[in-house]
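One chain comes next, on its own, written out as structure tokens in the form predicted on its own.
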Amino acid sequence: MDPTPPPILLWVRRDLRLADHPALAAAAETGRPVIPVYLHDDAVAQLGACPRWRLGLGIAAFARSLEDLGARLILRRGPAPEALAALAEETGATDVWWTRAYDPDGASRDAAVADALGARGVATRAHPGHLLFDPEAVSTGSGGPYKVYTPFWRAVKDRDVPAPLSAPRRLAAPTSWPDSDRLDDWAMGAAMNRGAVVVAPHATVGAEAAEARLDRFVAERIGAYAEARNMLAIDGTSRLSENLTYGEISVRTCWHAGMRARAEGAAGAETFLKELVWRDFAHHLAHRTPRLLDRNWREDWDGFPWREDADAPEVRRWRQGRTGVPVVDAAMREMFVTGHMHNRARMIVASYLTKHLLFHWRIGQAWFDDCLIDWDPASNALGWQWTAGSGPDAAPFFRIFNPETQAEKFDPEGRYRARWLAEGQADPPTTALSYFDAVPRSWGLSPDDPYPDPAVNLREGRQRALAAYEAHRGSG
């Protein structure tokens, strides 16, 4: 009888699914034993409180799904090159495969792993799966990256996107499974404190739940998506950003569902497809122009006089949802209770912080990094820089959202604000009261507090922002 062939280590990251997982499918097709592994390395340790907690839930769900295939998810802690080399030596694995990462830190980590394992005679392979299109395969006529979204959309909208792959029915097991950490010992939710109990009911975790979420969206809401996605008080969006972030559903699966809906005449399907491509656009830019993630993408904005005191009283009020501007405060509280914020609201609160208050977009970006259940490094950075005016294809700085006008247009009956603001209501809803259960006790907030006066007069804040913009243009 032939000896058992050497196993393949499947290094799992933001691809917590069985279906349409190219690396997993390719490993299963070999018939060799497959050992899935998740590493708690610096990339995990550096995550904000809410993303790290939510990742832990996703890892647990993925581990359960692997058990149905006769497999296990091995958990190890430590730098990826060393941890994977040690595991390969323990198991006799001759190959380590993964889904390619495109963010700068992820790409550097992948290269370091490939070098370290290659020096030990272990073969490595990076598979596609995180994006619709590989960044190197989408370039302008001059060979550079697209810097404006609309030409990017036109360049890719008619390209072939391979059909999603089926999940394997079984994975060959190794002769013996290596030791694994316990997920509970990683304490992924420690930084959430009491907030985890509040946010948990709002999370939709795992591949099965993600696929059901997509099915419901296509069946019930995609037709009205183009208009409904902007209305703050209704459930008009897909909410798939949470699951795409952790790879609990593939973007190809979402794309093909959108294409079928468009073929069947759903009016909002193309807008949905454009949002999926916007996600690719963000990752392509982060890959090819890494400064998007932590510096002004447009370098001529480096001298703009944004305020950079992250501990300023106005910033504290913004974080706490106590700016005195109801739609801004409702949005900030929605995020603290659910780990999610409506996309229209994200633009409103970002414009308020960077323009009415004149604080640097990086301060807002960092708070979102800590609080969002659907945190994605490229999408979050592009969103903040787009609103602030410093990014690619950005809204002009002088486009300053008036929060009151935005509320009148996108929350005309005030239902969104009432859902999240307890102060002043005789019988506040549970959603609004939950905010006070989630926030740190050190904030000393109570639903019985009076609603605060505005941190800044909106007209004066707008005029100050425009004056700063004109002075900056004049200095250039």
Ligand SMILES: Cc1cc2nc3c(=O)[nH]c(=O)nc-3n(C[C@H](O)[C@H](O)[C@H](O)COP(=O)(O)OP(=O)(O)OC[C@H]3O[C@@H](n4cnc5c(N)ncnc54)[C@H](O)[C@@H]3O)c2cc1C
Contents of the next structure:
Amino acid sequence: MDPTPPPILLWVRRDLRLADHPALAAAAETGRPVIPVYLHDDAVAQLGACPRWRLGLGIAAFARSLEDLGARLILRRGPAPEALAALAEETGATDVWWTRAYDPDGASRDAAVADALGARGVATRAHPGHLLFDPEAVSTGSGGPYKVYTPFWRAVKDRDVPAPLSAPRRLAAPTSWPDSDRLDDWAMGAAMNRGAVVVAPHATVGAEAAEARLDRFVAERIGAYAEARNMLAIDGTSRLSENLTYGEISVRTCWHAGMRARAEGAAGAETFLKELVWRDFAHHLAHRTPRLLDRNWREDWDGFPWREDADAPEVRRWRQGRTGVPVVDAAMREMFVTGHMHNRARMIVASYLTKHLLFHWRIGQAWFDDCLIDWDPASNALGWQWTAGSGPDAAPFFRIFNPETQAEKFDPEGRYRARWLAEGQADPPTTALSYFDAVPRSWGLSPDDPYPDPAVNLREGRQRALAAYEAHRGSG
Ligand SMILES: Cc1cc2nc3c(=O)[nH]c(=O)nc-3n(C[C@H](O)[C@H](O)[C@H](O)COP(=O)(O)OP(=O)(O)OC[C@H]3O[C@@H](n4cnc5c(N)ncnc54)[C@H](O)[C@@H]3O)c2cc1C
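Would you generate the structure of this protein in the form predicted together with this ligand, following the form predicted on its own above?
Let us now look at the entire complex, which starts with that chain.
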């Protein structure tokens, strides 16, 4: 009888699914034992509170789904090069495969792992799977990255996107399974001082739930998506960002569902496809122009007189949903309670912080890093820089969203605001009250408090922002 061939280590990161997982499918196809592994390294330790807690739920769900294939998810702690080298030695694995990461930190970590393992004679391979289009395979005529969305969309919209792969039915097991940490010991929810119990009912975890979510969206909402996606009180979008960010569903699966809906005449399908391409565009930019993530993408914005005090009282009021601008406060509370915020609301609160209050976009980005269940490094950075004016394809700075006009247009009956603001309502809904269960006691908030006065007069805030912009332009 042939000896058991050496195992393949499958290093899992933001790809917590069995279906349409090119690395997993390729590993299964070899017939060799496959040992899936998740590492608690710096990349995990540095996640904000809500993304780390949510990641823990995703890991647990993925581990359960592997059991159905006769496999296990091995959990280890430590820097990836050392942890994977140790595991390869213990198990006799000769190959380590993963789904390629494109963000600069992820990419440099992958390069370090490839070097360290290569030096020990362990082969490594990065498979596609996180995006629709490899960022390096989309370039302008002069070979550079795209800096504006619409030409990017035009460049990719007719490209062939391979059909999703099926999940393997079984994975060959190694002769013995290596030891694994216990997920509970990782305490992924430890930083959730807002109370995981409040946020948990709003999470939709795991690949099966993600696929059901996509099916429901296509069956019930994609037709009206182009208009409904902007309305704050309507459940008009897919909510798939939560699953896409952890890879619980592949973006190709979403793309093909959108393409089928478009072929069947669903009016909103094209808009949905375009939004999926915004996600790719964010990663394209983060990969090819990494300053997107932490510096003004437009260098001529360096020196803009942003206010930088992250502990300023206005920033605290913004984080706490107490600015006195109802639509801003409703949105900030929605995020605190559910880990999600409506896309239009994200633009409104980001514009308010960076323009009316004139604080640096990085202050807002950092709070979103901590609070979002769908946190994605590229999409979050692009969203902030796009709104603030310092980013690619940005809204011009002088176009300042008026939150009141936005609310009249996108929440005309005030249902969104009533859903999230308890103060002043005789009988507030449970959503609005749940915010007060979620906030740390140290914030000292009560639904019986009076609703606060505006942190800044909107007209004055707008004028101050425009003056800062003119002065900065004049100094350039
Ligand atoms: C300040 C700011 C911060 C943001 N931070 C994040 C973030 O951390 N993670 C994140 O996934 N998105 C982020 N976005 C983009 C967008 O708000 C969310 O993707 C969207 O609200 C998710 O809801 P949905 O899944 O129902 O989207 P749908 O409307 O159903 O769209 C389908 C999918 O397309 C993608 N998509 C849609 N809009 C965008 C966009 N503007 N940029 C990139 N991808 C998009 C998402 O993957 C989304 O799931 C941010 C936007 C702003 C303005």
